[in-house]
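Read the single chain below, which is given as structure tokens and is the form predicted alone.
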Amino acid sequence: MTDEGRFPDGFLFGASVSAHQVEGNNTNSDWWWWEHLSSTPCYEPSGDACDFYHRFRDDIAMLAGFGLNTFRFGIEWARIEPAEGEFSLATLAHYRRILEACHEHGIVPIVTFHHFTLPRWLQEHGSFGYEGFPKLFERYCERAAVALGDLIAYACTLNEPQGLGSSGWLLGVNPPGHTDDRDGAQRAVDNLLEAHRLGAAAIRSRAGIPAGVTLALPDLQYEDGARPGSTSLELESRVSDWFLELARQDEFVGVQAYTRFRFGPEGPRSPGHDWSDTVRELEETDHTTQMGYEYYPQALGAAIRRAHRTCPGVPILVTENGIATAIDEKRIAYIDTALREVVACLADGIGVRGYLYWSLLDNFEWAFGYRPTFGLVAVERRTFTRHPRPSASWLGAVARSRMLSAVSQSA
């Protein structure tokens, strides 16, 4: 950093999406099955999502038009390997066309190989708890890396794996929908750790590209008299530590943060810590987001510093950071504060290489459905018409100038 508020040459500014949340009609996945159960906790099914599967060219051109230079998107395992051992060349060609569109517009592509969803056939084997999961993931990563790797800049193996065991085996909000199964959750975590190790190695060996894991690292704060406990958030934080230990061997680590969670002597005291409450009813206030989280963009700085402490010298990408809000001025203010945290980390010599906002589009937010609006771009549910918000142009102006002070918060 040469001037206050200036980002270095080559810094990546962009936005992220995931395959299932935007593509639409991912009918062969475990989440499609989960969304349609009569007993599902999901507010609504994903359906056509944002029809990104067919509209990716326009969306990538739109992102580039804002002034952003990076796009993180996901490839869908359930489409690439629809039956065990049967790989779809047509689907791999489709994802190659998305990568080519990125390069045509000068966009750096970051690809997530796994973002929560599994093929149905793998779910029937036992999902992440299946003993064969790590080797199957390694094979999938190898096939995808061979087909696509020459066009990928960074490869993310697993998105937020630290929460998959608790969400699917303790809380019952993700497939396979188990609750209070600690043994099952631990099996899933052990398999996911091994899957990252094997998958990252396969991507490196077959494509020679940087590989890493992306982790949700909320800022957990303990007040005087509070003691660490065993809430799901705290359990996930411990799992993150295990993944951060593995990440010491990676070419980068992806950091994702949205809020803080405070703990007092009597336990959690921040809004949004109980998923069962927030899924049922979302309400935004001056101090909370549509997800029920506390408005606290400063959490990003804590997340970056935590990753740096555990993985000194490993480059950091902010692969997700954002806010679900109906008020775009609030979104701009949130991003501005979060980016100032990035600037402070850079000033302290921490190797942050990029910032990607979540999300490019209003999309399917898992059990919450389409109610939360994270997007820089609004999407009409019936027509799929895209409506860029002022925040998209604001972030693009920061990207072009590489200066925060040069862009008004009301731009």
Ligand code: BGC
Given for the second form:
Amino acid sequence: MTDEGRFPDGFLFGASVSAHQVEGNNTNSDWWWWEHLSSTPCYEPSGDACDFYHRFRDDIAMLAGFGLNTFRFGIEWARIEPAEGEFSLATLAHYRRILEACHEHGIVPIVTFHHFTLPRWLQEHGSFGYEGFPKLFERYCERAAVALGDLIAYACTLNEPQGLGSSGWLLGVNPPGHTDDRDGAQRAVDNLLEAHRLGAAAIRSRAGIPAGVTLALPDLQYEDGARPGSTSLELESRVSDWFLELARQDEFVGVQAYTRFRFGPEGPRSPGHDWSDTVRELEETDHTTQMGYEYYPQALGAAIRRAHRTCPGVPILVTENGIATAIDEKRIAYIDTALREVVACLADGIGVRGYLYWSLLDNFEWAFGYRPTFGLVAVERRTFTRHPRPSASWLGAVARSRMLSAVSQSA
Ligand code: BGC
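What would the structure be for the form predicted in complex with the named molecule, given that what you showed me was the form predicted alone?
Following is the full complex, with the preceding chain placed first.
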């Protein structure tokens, strides 16, 4: 056994989910409305999702049983504040029970306060474009931090805010479904930046816990003769830079990466860069995942290094990294390569504190519906029965030994 692939003491290994994608029946949210409109690109509605709302105890016990020590899950604003200014104590108590279940199993809980969805009442005000959005987000963060903060290890304010302006105002693939509305997209981005600033400050001052933003940082690669342009991916990447600037003030930054996108002199040349056709048949090949992305686990290293360049010294958590595949051996190979990138970053002195795979469960993949299978665990759609895949115990064995090479040799 070599020393190659060793992780430091206390390194966090886990898996992530988000509220809307697993809880089920998030009927008071903008996404629920969006999924039920025939004019949207959604393949199917989320329905009962994975019924995580009722099955969280078993899921957390299962995650701990694999050998993982960290769980990232979301709290849902549309449930916590079902009408403007009305906070549900029962819902907050529900999320406390989830946090308590994590602690009972020795699991470090990482909580996402906002993962794409908004309460319907806020959508009616104008969604992220509404001038009152940052202050409303601050108040929600404050309430949730007071109620839950003593049990939370890390708080993620906004998940992947860099994409919310373009997907909702330029591409029309997310609510509110506008297209080519540049002013709207800019307003949304400005408000999201302010919302992160205010939300993180509220969480810090009310609960004294580390707060940060989680960003998708795909590896954008330009070939000779290619010039940066203004595709939505490139616009999002610029927005990520603004969030990374803000993250210098934070206690951590969440890094998320799935693939790379290449650009040639003639423009984008990677599969999967075009979001407009989510209802197409998903076809996985040797080189592409079910999402249509290029199989490229090395993207994680570039994402970590980019975050580190802008925010040197700010601890990094890999809050999402994963593959949608029907072939679990491919998932193991993908995670193995991605974790080797993490080890290389650690060897270069970059402060990566944890790695969370996306996702614990096969879940609702937004406009793509339930077709992509990202999970360490498969979920039967009618009975919600969980079927752990070999990748779950493989990642758990890496977590237990904190050694990559030992596990890879025996896998
Ligand atoms: C999002 C998740 C999503 C995952 C896989 C990330 O962009 O945070 O909600 O399911 O990627 O596509």
